[in-house]
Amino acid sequence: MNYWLFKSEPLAFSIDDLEKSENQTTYWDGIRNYQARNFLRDTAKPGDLGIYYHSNSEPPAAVGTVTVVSEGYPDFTALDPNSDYYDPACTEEKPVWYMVDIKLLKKFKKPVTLPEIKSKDILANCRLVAKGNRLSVFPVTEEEFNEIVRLGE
């Protein structure tokens, strides 16, 4: 199992949003570096655990457990020109960028904010607090995953 932390903005998409969507699914999609792409396509899978993240908030803090549902696909929203995330380099034939669906597991009790996460020895390596870190999707360990939870529980 691979574990993962989301990351969204959440004027754009909050916790409270997918905890309202049908079956408190979504896709993940909109990923435009090939880094987080990789992880997407290659690497996560139906099963892995996340944590959701809300990023450029006040503060920015995990607010909850996910689980990936689906294999990477192909993000149709790159073909869609009325998409914020369209991209003309794609083609049905020859996709570039790719999602995976999340279902929510649960919300946090509390939300556990960066200062919080930063502040404890066992997140010092956790790549949320690496200098330069802007992926919205990224490994977490399965250590720092299980720190992250209990400080939201």
Second form
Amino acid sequence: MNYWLFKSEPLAFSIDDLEKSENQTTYWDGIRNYQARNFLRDTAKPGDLGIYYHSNSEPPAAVGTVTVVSEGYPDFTALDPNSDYYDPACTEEKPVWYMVDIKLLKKFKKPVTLPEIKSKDILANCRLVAKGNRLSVFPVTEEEFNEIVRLGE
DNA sequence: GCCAACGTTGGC
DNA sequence: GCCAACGTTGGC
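Okay, that's the form predicted on its own, but what's the structure of the form predicted in complex with the DNA?
Below: every chain and molecule of the assembly, starting with the one above.
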């Protein structure tokens, strides 16, 4: 069982978009960073839990919880020339990029803002608050996950 | 809009 | 293999 933080710009795909999706499930596409790719391909498993986080929003905030509902599998948007995420280096045989499916568990009653997260000692070592963190998916500890959930309820 | 941090690219 | 240039992310 792993715990993750999934970061998304709400203008691109918000938690409300996820809520409106069929079965409140979506494929987490567009990851084009090798470290994040490795997490999705090699480590993420069905049943894993995650925090859904809105970046580039006012304020930046954790807004809910999700669960992983698939193994990592090739991100087909990389093969689609019409996709923003098209990567001409990818083929069906060598997909390079991977994604997982995630399902909404619960929207927080109140968003847990980045300043609030930064104010908690328990979350001081979370990668989210690490300087220069740019990964759009990364692991968090069970304690960090539970603390953010507690703050959001 | 600015800029720090970081990943990637490509010339050498 | 080095590293400068460039693009992107994301908080502020």
